[in-house]
Amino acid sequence: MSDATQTYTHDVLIIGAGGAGLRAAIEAAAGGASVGVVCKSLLGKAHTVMAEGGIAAALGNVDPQDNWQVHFQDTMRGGALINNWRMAELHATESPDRVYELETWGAIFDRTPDGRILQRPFGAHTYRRLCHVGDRTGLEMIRTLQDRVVALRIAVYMEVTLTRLLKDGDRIAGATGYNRQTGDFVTFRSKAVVLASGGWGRIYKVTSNSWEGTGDGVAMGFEAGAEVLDPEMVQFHPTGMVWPPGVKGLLVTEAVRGEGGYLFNSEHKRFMLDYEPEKKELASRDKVARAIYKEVQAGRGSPHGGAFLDVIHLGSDRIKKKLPSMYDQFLSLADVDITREAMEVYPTIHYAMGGLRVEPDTGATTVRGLYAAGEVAAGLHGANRLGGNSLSDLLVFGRRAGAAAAQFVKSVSLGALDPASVADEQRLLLGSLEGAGSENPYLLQQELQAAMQEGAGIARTDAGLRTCLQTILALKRRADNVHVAGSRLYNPGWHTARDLRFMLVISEAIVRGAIERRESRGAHWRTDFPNADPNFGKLNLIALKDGDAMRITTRPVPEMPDELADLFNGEVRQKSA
């Protein structure tokens, strides 16, 4: 461990090594840029692997009538029409090419009898659209992209956490942080930065996200002056494990319902027939999650407070072939054989639709030289993401952000690093080790998670949100008094102390946005405002840094051009009239 700072230099710095980060790195390298990829964990251990069900792309291999226009409409309607229409258009039109590209790089997909990529149904998709590899699609995608990055000899810095973006005036100049193993400080000089560090599920008590998901990228972007779009829109995946307690929240892929799984309550009633008689179990995630919540609240839940998800009728051979990960997961973790017993499931925090506001075609944020892609970026999914759209999102916009960053760096030189900013961040990092504080970062994190689960969870009220906000503000003050024992070597408590600050920024944005959005729309369910408000249907909310404070403002939802609005048979014009 050294007090010296190791400095690395690249044209383009990619923060995050999931699907978006790796695809951005590949494209930036193809554009001639020197590229460095930094990941908080190990290469290959990205949250992308938890997107198990498939990649949404209108190939039309199973349902020939599918096309990009239908995919576009499904995405916009799923997002309650507050999506950025241009992002949805690019996503729908380019996803097929990105899937076929992945195949040329070695990805293996399940096949139709005549050898084409097989596609399965998924919630709120009109046609069978998800290209898949059993229920391990995200893992196959990461394997393929990782192999490509290694083959291209792109520099990868593993187990490095970057904690502050560095600026030269109004433009990005790099980032600084530390090596998680040694505790040594590191600084990266770069002409452009692509944020692709994923979401923020760990701010909640029950989540499918792994430990890395603490909102680092969005919080760093916010602190650097970027706008955060619709932070209140957080997705509750309908089906997470509920038992045993050690795995509560672990994802049960939507592929289970896509393959024909049924949801039952304790009275063995298939309740989705009442809530969504047309789509049933394959309604959008927000609707299925609320239905399960309501059944449990009404006293019709399973023994451990969830609902039953049953695939027994599919037969043992099909279950083991199409859902091998789920079969193994329940058998090894819950001692449940899903070929003979129903699963118990309940909504779990899974995904953030909100994030940094970006230009649709380039992924550029409101800070010059700073780009974002994947879950860090907002706009595509609106108020609710459709299953499978996340993986194609990573490919389409990871590529676009990488290409734009590579083009940008051709016309600029390296910015000057600000030694004062680096020193200030190092003082902040060392404060929890060297200071005389008394607060435990783990306990503060647990208090935050409990407050968010209770006050900003699936069902929200003004009173609950305001109580939650007061808790967050109190925790921010207490976070200045954190103390961690030990050194910087292999010290998870030290890591948690910095993660906590990111989590508090994101939590405040979510809650402030949720207070202001006085309606129910998509994943945002206000029981005191149970209906959608047409006025809010015209607005995106924005969280801005205002000195040391956070301010919520609005931007109009981008207006759809006539040729796309016509696809909705007047529905769009009625909402904007």
Ligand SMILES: Cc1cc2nc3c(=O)[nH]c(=O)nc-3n(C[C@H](O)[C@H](O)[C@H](O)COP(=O)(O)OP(=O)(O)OC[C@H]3O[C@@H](n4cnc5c(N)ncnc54)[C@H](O)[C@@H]3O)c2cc1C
The other form holds:
Amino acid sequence: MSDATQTYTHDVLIIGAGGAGLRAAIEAAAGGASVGVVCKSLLGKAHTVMAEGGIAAALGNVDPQDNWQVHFQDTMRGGALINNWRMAELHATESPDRVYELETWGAIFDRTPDGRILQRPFGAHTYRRLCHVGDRTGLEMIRTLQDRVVALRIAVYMEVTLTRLLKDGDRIAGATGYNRQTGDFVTFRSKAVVLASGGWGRIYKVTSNSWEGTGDGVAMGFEAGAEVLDPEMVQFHPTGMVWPPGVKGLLVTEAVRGEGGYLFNSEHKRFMLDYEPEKKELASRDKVARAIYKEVQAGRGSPHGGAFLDVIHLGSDRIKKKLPSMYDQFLSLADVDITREAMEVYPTIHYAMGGLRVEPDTGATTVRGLYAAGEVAAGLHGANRLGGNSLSDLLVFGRRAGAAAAQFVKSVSLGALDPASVADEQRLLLGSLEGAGSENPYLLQQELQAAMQEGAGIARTDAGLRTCLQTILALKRRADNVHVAGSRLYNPGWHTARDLRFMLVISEAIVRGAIERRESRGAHWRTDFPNADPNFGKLNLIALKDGDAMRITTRPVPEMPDELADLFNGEVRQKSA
Amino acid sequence: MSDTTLLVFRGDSIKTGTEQPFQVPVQEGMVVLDAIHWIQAHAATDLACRWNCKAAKCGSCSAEINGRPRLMCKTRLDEFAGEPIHVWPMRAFPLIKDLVTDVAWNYLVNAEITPFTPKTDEPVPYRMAADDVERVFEFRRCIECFLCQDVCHVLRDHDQKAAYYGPRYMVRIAGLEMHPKDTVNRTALLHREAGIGMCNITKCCQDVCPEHIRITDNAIIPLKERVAGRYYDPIAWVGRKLFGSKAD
Amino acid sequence: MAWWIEPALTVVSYVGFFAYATWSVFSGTYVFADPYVSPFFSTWIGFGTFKLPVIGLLVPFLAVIPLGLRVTCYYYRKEYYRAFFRDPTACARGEGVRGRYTGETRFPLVLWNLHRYALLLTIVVTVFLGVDVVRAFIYHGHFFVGLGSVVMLVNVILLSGYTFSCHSLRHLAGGGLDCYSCVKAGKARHRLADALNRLNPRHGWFAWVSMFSVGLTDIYVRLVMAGFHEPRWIA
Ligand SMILES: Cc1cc2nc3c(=O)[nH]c(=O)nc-3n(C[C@H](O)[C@H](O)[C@H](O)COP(=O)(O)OP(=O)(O)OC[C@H]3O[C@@H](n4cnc5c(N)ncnc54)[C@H](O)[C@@H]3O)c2cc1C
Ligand code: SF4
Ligand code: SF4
Ligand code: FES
Ligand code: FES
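Mind pulling up the form predicted in complex with the ligand next to the form predicted on its own we just looked at?
Now the complete complex, all chains and molecules, led by this one.
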């Protein structure tokens, strides 16, 4: 470890090496830019690797009736119509090409008998649409993109955490942070930055997300003045593991239901038949999650407080072929053989629909030179994301952001470095090591997670949210008082101390947004306002930095052109959640 | 709740570092990684370890548990029935700190492998028969945990990293070589730079692979057969001379 | 189980088998008890009074081929590198460097790359043994079943299991192809390779049991020669 700051320079700096970051890097490099990719973990370990079920793309290989218009409508309806229609349109029209492109880089999906990409059904998708490889689709995707990035000799900086965006006036000039391995400070100078840093599931106690999901990108973007869109929209995946305690929240892929799994309550009743007679287990995630929640509240839960998810009727061979890692996961972690016993499941925090507001075609945020793509960006999914729409989102908008950034850097020169900002960040970083504080960062993190789970969870009320906000604000003050032992050499306590601040920013945005949205829509369920309100259906909420405080404002939901609105037979804007 | 003892390697050099004991309260179904997390939160905030998914999907949390290379997130505490558990970093790679090692060498090796190269005029979307791709799925399951690299005696005991790419990259090359749309032949690479002859097929890699990839049987030996066909088989050699057919 | 037990058992078994096979082949006895013949010998070779001298010449070859297969076999290689050369003795024991390691890149180990030829010759030998088994069911022109016929049959099944689960065979049969549907008879070759692939995981098991069954069959025929009254049934 040395006190000097290492400085690197690239045209385009990409923060994040998940699907979105890698796809952006490939495109930016193809556009002739010098590209640097930074990630907190080793290459290939980003959150995307965990995706299981598949990539949604209307290829029509299994159901020839499928096309982009249907995919578009499914996405918009799933998002309770507060999505950005242009993003949904681009997403639906371009994802087939993005999937095919992966195969030209060496990916292999499961096949139909005539040798095309096989597609499976998934919640709220009208047709069988998810391209998949068993239940390890994310691994296939990240490995393919990783190999491509390596083949193109793109510079990757592994185990580096960037903690602050640097600006030159109103435009981006780079980012600064530290090397996790050595503890050295690093600064990147660049003409453009693409944020692809993923979501923020880790601010909750029960989540399917990896430790990386601390919302760094949104928080950094927010601090740099970018708008945060619909932060209150947090997805609860209906099926997380509930037992044993150590794996609580671990995802049970929707592919389990896609392949034909049933949900039962303790009375062995297939309750989804009542809640969603048409789509049943494959209704959208918000609905299934709420149904399970209500069953458990009504005292019809499983022994560990969940619902039963049963695939026994599919037969052992099919289970082991199509859901091999689920089989393995339950057998090794919970001693449950899913070919013979039902799984126990309960909703788990899974995905952030909200994030930085971007231009649909380019991924540009409201800060000049700053782009965002993937889970860190918002707009495509509205109030609820459909399964499989994220992986295609990463590819479609990762590519667009990479291309736009490469284009942008052609017309600008490097911004000036702001040494004061760098020094300020380093002071903040060192505070937890050198200060006289007494708080333990892990325990503060746990307190925050518990508060968010309790106050901003699946069922929200004004009172609960306000209590939660008070806790967040108190934790914010305590975060200044954190102290960690040891040196800067690979010190996770030190890392957590900084992550905590990001998490607090996001938590505040979620809670403030949730207080403001006095209706129930998609994933946002207010028990004190149980119905959708058409007025709120016209609005997106925005969290914005205002001096040292956070302000919530609104923006009208962009209106669809007539030819797209016509697809909905007049139900646009009238439809309730 | 009962307690169990973890003896965790601490230090930034394998020579000077020592095992440090921690008493950890045990909950049902707990894995070694949970215990490490408990230690971080309650006893040693600076204890270094890598992890991401906690679901055996990312291959970050590799360590040596009671001498055996394993994923910490997939190793249950109850397996050890209350006996003390020794947790050490992977020994084949240079230590950074505690349970974290410098695995950069693997990434350098990876970059030397000729990437997937299809025909330039191959029509997109690809048609690929299930029969032709099913073998490859096994290799693509690899989560790059590097446990196989850690256990391979060529790298671990003989430190022949300059002469052999290691099992992980045999798996990757097998996946490329058997890909029906790939046009490159990597037998020369295998024979020379990748050093497949260094592997004496003793199968430790296959034993430890958490993805149950039959590394030696399905990747290395078939590749050795291809190398044998190209470099050692006299009849195949004569055949190539006579008919000028493609290698192997 | 202590880590050294397995390699120790391996050493004892291999040395035992090798010693016994060598002794049997060179013992000077033609191990034959009408209609049985030991797998180290074969009724095919030689004719009339020439039988004995020709056999004397050929038997070592006949026995050496399968032995060659085993010496160069991928499974046996693993076993003896671990047990005899202790490289590695067991996995992740971290015993450190002992001398220069060159894997299988130098003489003589590099010759093991010719394993496929040992395999092809062994397939021929296996055909010989198969015919011997057919003959073991015929006694003076009658269909016949004796305990010995069954012993020989089981032995040949196990030997075939060993031979057909060979790694080189599945390579030659189709494993060496990158794309089945791109070559002639690809479907058939895929099916063949697939069947061999299913057999392959049991190669190690077959290696062990067939090694014992060969030895035991030889011993059994010697027992019959020595006057053991076995249960028989003649049509
Ligand atoms: C268990 C699970 C299963 C899922 N299954 C599916 C599915 O089947 N289909 C589907 O469509 N979606 C699925 N999803 C959702 C989807 O996987 C994610 O939304 C998506 O992978 C996010 O990708 P990303 O590229 O935006 O970011 P990530 O993959 O999360 O990558 C973020 C990257 O940013 C880096 N980073 C973050 N902060 C910093 C920082 N401060 N400095 C430097 N680098 C930083 C990280 O290191 C990482 O490399 C699933 C999610 C989970 C959790
Ligand atoms: S089989 Fe080969 S690659 Fe695997 S551990 Fe043994 S020597 Fe290493
Ligand atoms: S082959 Fe297996 S052991 Fe080796 S890196 Fe891949 S998953 Fe890990
Ligand atoms: S944490 Fe991902 S494999 Fe263990
Ligand atoms: S006989 Fe064992 S591999 Fe060929």
